[in-house]
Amino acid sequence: MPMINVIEPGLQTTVQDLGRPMHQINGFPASGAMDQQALQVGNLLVGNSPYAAALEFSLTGPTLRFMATTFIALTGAEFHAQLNDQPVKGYRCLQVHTGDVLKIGPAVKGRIGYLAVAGGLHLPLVLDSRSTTLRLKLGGLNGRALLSGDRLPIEAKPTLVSYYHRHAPLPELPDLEQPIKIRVLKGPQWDKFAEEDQQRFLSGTYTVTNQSDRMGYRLKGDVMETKQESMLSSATVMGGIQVPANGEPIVLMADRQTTGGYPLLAVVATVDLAKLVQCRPKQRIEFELIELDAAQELLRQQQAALKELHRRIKKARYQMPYGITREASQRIQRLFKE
């Protein structure tokens, strides 16, 4: 089977897909891509199912050699990536050939990047997912981050319809110079916090600390108190904002535990999860409370944009320029005219 050879692994580069949310009831973390929006756009650009596995990397991407002709797309954070020493753009489908070297390097803006490959990464499914959960050594490539010398099985793909039309708008990424606004909903223990703490949370500025990883982003800022001395453990969700005993919030991420015993002050609106995931250490954050109806409408708009991108690519199947499948497309177009 064709392979991708890993020359340099980058920083914590792992295989991720949309995770294993249906196995949380068995105590397994959902895991999966931190920025699921970026993963889905990447898969769409190379013609994959949304569930296909891709590479995820944090702050520094890998250097890879492709051992087959196929198509790739780089999404998520912004990188000055190079293909055979020539700059390549993100959020655009690219064809690579046998022997080509892609050097992704350090992120210029944002934190988490993705490399989607046409056909996905052909690794075994574990609990219905190819996602890597590092602390359980589960899934992905032997349950670990990539190392130099690793080989990732892919499929050769010499053609791809709508090639020239497979590009998407760049997302807005956090700027370290400016605080970003993250919209949240009230959590189940919101009323257990004093009104002063609620206002402190909504009017204050919090900073992402270095103690942030795939389990959770620890924030530093005005500390809060909760009147609730103890509580039963309850299910967790990505974006849940827990307040532990020290009063400084933790935003739960993809590899969070399935249950937690800290009070949940708020939950990040799903539409803003990608923006939060892309925050580096020292990024300042301000929280804004919104209602459930508004959060659902924003999510609908985000999903509609993804569907529109899919529709645009599909519609461009027979539009000029035809690109890599030009000859076949012209024959099909003639058949339609006849």
Given for the second form:
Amino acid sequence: MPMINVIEPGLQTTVQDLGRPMHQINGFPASGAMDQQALQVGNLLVGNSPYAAALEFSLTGPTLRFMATTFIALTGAEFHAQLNDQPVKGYRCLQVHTGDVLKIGPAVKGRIGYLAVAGGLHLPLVLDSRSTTLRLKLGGLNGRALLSGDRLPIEAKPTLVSYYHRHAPLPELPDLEQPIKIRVLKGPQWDKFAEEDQQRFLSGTYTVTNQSDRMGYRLKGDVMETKQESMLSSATVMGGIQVPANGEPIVLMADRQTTGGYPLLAVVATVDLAKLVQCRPKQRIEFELIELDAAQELLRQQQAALKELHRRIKKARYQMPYGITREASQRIQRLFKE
Amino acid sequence: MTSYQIIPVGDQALAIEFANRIDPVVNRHLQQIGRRILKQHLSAVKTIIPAYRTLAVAFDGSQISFAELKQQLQPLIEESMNAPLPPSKTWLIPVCYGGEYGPDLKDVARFASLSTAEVIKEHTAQSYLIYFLGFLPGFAYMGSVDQKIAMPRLEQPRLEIPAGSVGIAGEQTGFYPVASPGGWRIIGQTPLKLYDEKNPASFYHAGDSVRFFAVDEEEFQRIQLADRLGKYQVKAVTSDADD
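Right, and the form predicted in complex with its partner chain of this protein, after the form predicted alone?
Everything in the complex follows now, all chains and molecules, and the chain you saw is the first one.
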């Protein structure tokens, strides 16, 4: 079977797909991609099903050698990626050949990136998912982050329809210089907090700390002072903002525990989740309330955009140029237009 | 009928909430509601997560609104709450109590003003409902232990509790499938391998019951060996849980 050889693993590179939500009932973290939007776009660009597994990397990406001809796409954060020492762009499909070296390097903007490969990474399903849960040594490549010398099984894909048209708009990534706005819904325990705390949360600026990982992002800022009576544990959600006894909010992420006993003050609107996931340490955040109906409307729009991208790529198979060999002609055509 | 409310948890989940207390009957109804929701195969429903008195339903918020899903679920909930509860499965779990297996057994006995043998007798005298699995894969939140032995958590949690440890935290009892930090009072250990990353699905589920039985150290070693070789079959009886 063709492989991707890992030359440098990056800071923390794991295999992720859409996770194993159905197994939360038995206490397994959902896991899966932190930025599900970016993963889905990546899979779309290389012609994969939404359930295909890709590589997820944080802050510094891996260096990889491809041992087959196939197609890849880089999505999520912006990296200074180089293919055989030539700079390559994210959010478009790229062809790679046997022996090609992709060096992803450090992130320029944002935090978490994805490398989708045509056909997906061929690793075994564990509880219906190829996602890695590091804490439990579960899924992915032997339940751990990549190491130098690892080999990831893929399939060779010499052609891909509508190759030239496989590109997507770049997402908006948080900028360390500017505080970003994150829209939140009132959490199930919102009313258990004093009004001063609710105000503090909405008017303050919070900073993402170094203690942020796939389980949760810890925030520094105005501390919630309301003392909570102990709560019976209940289910957690991605983007849930829980307030533990010390009063400092934690945003729950992909590897969160399935249930928890801390009150959920607020929940990040799904439409803004990717933006929050892409925040590096020191990023400043301001929270803003949004109503449920409005949040769901924005979510519908976001999903519609993804469907539109899918439709556009599918339709493009009937547009010139048809194959990868026609890329040069397309470039020439464009030069004439300009 | 028991009252409940349905509240949103963000834009892609809702919680069916019952009164704020631990009640085995409410929880068994909640498990039944969960099973019925899954049986409907609603395309927008992504998963369910039961806890003590809440059932979370995660859904695709771009496919269905909170209000629509709430409306769809209501008749299903009422119907399941009025239906008789099915018999539940009770798993028989061997435990070696005290000594190095249960470093807190003596403290629990002191707390209860009982002998260690009497604590073991209390702990094995009834079956416990698995209210839900959470915190770790296969970590079963069970209850309720007799008030006498319901000792609160340690003030300072231990850094590592060995896999298989059986503990008490207030009226809750449970076991640790994997080694982890924790503050429960450890009174014993089961020789069973409760979590295996190569075969991670657990044999017991929320809504089942567990009854512990005491084994001595020799029996512990024997079961452990048999279990590791795949030759130990955990016994189960089907009966109504001792509510």
